[in-house]
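Here we start with a single chain on its own, the form predicted alone, put down as C-alpha cells.
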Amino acid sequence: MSSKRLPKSGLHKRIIAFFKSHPESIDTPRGVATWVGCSREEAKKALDELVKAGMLNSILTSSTSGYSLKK
C-alpha cells in the first residue's frame, strides 16, 4: 500500500468494503454510488482519493472510468 495518508471517512470504508466483498469486480462511479448509497459525484471523488492512496486501480476508457481493488 501507498505511504500516502489513507482516507478514513465512512464513505471510503463502505467503498473498500464493497470491493473486498467483490474482489474481482470492476465498477463505475455510478455503480459504486448505487451499491454504497451516495451520489455519483461523491463516489467519483472518494474513488479517486482511494486510487491516489494506492488502494484501488483506475481503468479509463473512452466513455467511462472503472475502478477495481488493487491486489
Given for the second form:
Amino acid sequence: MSSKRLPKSGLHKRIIAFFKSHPESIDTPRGVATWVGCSREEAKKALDELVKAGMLNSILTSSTSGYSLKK
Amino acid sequence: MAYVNDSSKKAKPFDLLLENSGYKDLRTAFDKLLLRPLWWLAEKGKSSRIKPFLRTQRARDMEDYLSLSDYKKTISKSIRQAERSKAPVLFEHPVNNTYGICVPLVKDEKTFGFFGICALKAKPRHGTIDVLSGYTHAIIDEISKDLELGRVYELVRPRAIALSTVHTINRLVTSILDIKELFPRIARLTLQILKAERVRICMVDKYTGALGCVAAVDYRKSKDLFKIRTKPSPTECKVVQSGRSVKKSNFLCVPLVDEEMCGTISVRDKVGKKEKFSIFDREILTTLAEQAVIAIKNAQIYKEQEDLTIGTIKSLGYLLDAKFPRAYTHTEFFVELMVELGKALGLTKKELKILHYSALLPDLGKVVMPEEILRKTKALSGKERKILKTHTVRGIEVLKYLDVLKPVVPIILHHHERYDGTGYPERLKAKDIPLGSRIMAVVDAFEAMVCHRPYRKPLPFRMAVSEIRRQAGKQFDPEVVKAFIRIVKIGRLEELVRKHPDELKKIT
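Right, the form predicted alone is done; let's see the coordinates for the form predicted together with the partner chain.
Up next: the whole complex, starting with the chain shown before.
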C-alpha cells in the first residue's frame, strides 16, 4: 500500500496516536484494543492494515503478535 | 470524561467550572427567577479580570442599565471581603441601589476564584444565597473528583502500558526456541522499549567462561544493521564479575543472571541524544533481562535436546556404517537436498526438522537384512529383492521406541512407494503417500543416479535431472518434481553437488 493510501479511519488514527505518544510500547491486539477503546478484532484488523501501510512493525509468533511503531 | 483528552492534563478548576454544563444550567435556572441580573466570574489573583458568566439577556436599552464594568469597583471590594471571610458576601451598589452576591470558589480550603451576581433589583434572601453557594460547591466537588481521577489515570496509564509492553515482550521471547533467532529478537525489542540507538548481548561461554558478544544492533549507521563484535567491553566484563548493573547518562548495562552469571545486555545512546538513561530505564532493562534469561535458557535446553537427538541418530548411523559403509545412511548431500526440497515446497520449520531427522537414517531397517544381500555387488535376484523390500517395515520397528522420532516413521515407512501406486510396502498412491516420503523418493533416486555404484557408473547430472522429470506422475509426485526442477534452475542443486564432490564419488 502506498503512503498516499494510508488507512484514515478514526480507529487507525487513535492507534497511531497511541503509538506516537508511547513510542517504546510493544503490544498485542488485545492490549492495543484496551488503550484505544475498541474490540480485539477491530484492533487486530486495523493493526494489520497499518503494518501493510508501513506505519507499524509486527512480530508474529506461534502464540501472539506484537505491534510497535516503525522507526 | 474530563481526563481523557490531553488538554485536560493541565486543566485548572476555574477553567473546568467555566465549561461545566451543570453550572451553566444553574445560571439558566436562576437567571429568570432573579430577573436577569449580571453574572460574573473572577479567577483568584486576576480579580481585575472580572468576566461575564455567559452573555446576559438583559436589555441594553433599559433605563437603569449598567454594564459589568460599571460594577467593577463594588465587585472588587466584595471579592476582597469574600477572600478574607471565605464565605458568600452580599453587597449593595451605591450608584443604582442594586444588590449583588459574591461567592468564593474554594477547593481543598484554598480559594481559586469568585463567582457572583450583580444588578439585583431586590435584596436577595439568605436562602437564595445559600442555594447558589451550595450548588456551586457541589459542582466544585464534582470537578475535584474528576481532577483527582484524571491525576490517578495519568499516573497509572503509562505504567499499565509499560507493564503491558513487558508482558508482550515476555510472550514474544519465550515463544522462540531457536537460539539464533532469539538473540537478535531480544536485542531489537530492547532497543524499541528503551528508545536506544545501540544494544549488545554478551554471553558467558559455559566451557571456557569467556564473555563473547552474541548479538548487536546499531541503528546509527543503518536502519537494521546487525553487527557482531566478539570482544566485550571492560564495563561488560565488570558487570559479569560484580553481578551489578552499571548506569551512565548514555549507557546502561545489566547482568543476565539465572542460577549463575549468564552474560550481559547493554544499551547505548538514547534516541534523540539529549535524553539520558533514567533509573526507570534501568528497572525496565533489568525486568527485560530477567525475561530474556528464561527465554535463553529455554532455547538452550531445546537446542541441547535437538543436538542430542541428532547426535544419537548420527552415532547410530556411524556405528552401522562402520560395518557396511552407506548401507544404512545417506550422504550429507542427501540430507541437505531433502531439506532444500522441503523448503522449496514451503514446509514449516517443524516439518523441515522432521524431514531432517528422517533423512539421517532412512534405511535403518537394513540392519536386520542378511549380510550377503547387503554385500552383493551384482544385481539382486527376485527373492533377494523381496527380502530387501521389507527393510522399511523393519526400520520403523527400531524407531518406534524413540518417542522423538515418531513423526519420521511414516516418512521412512513409505519412502519406496511410487506415485502411481506400484511401490512398496503398502502400494500407496499419489497424495496418500506422506509428503516427506514423496520428497525422499525423489532425492533417493537422484542420489542413486549421480553416485558411484559398484555395478554401474554415475549418470551425468543433466541426465539424472531428465530422468527425474521423466518420472513425474509415475514414480514421483509431479509437484515435488516441479520444486526439484526449480532448485535445479536456480542453481541450488549444482551448488550442493559441488559442495559434496568427494562424498558423492566415495559411495560404493
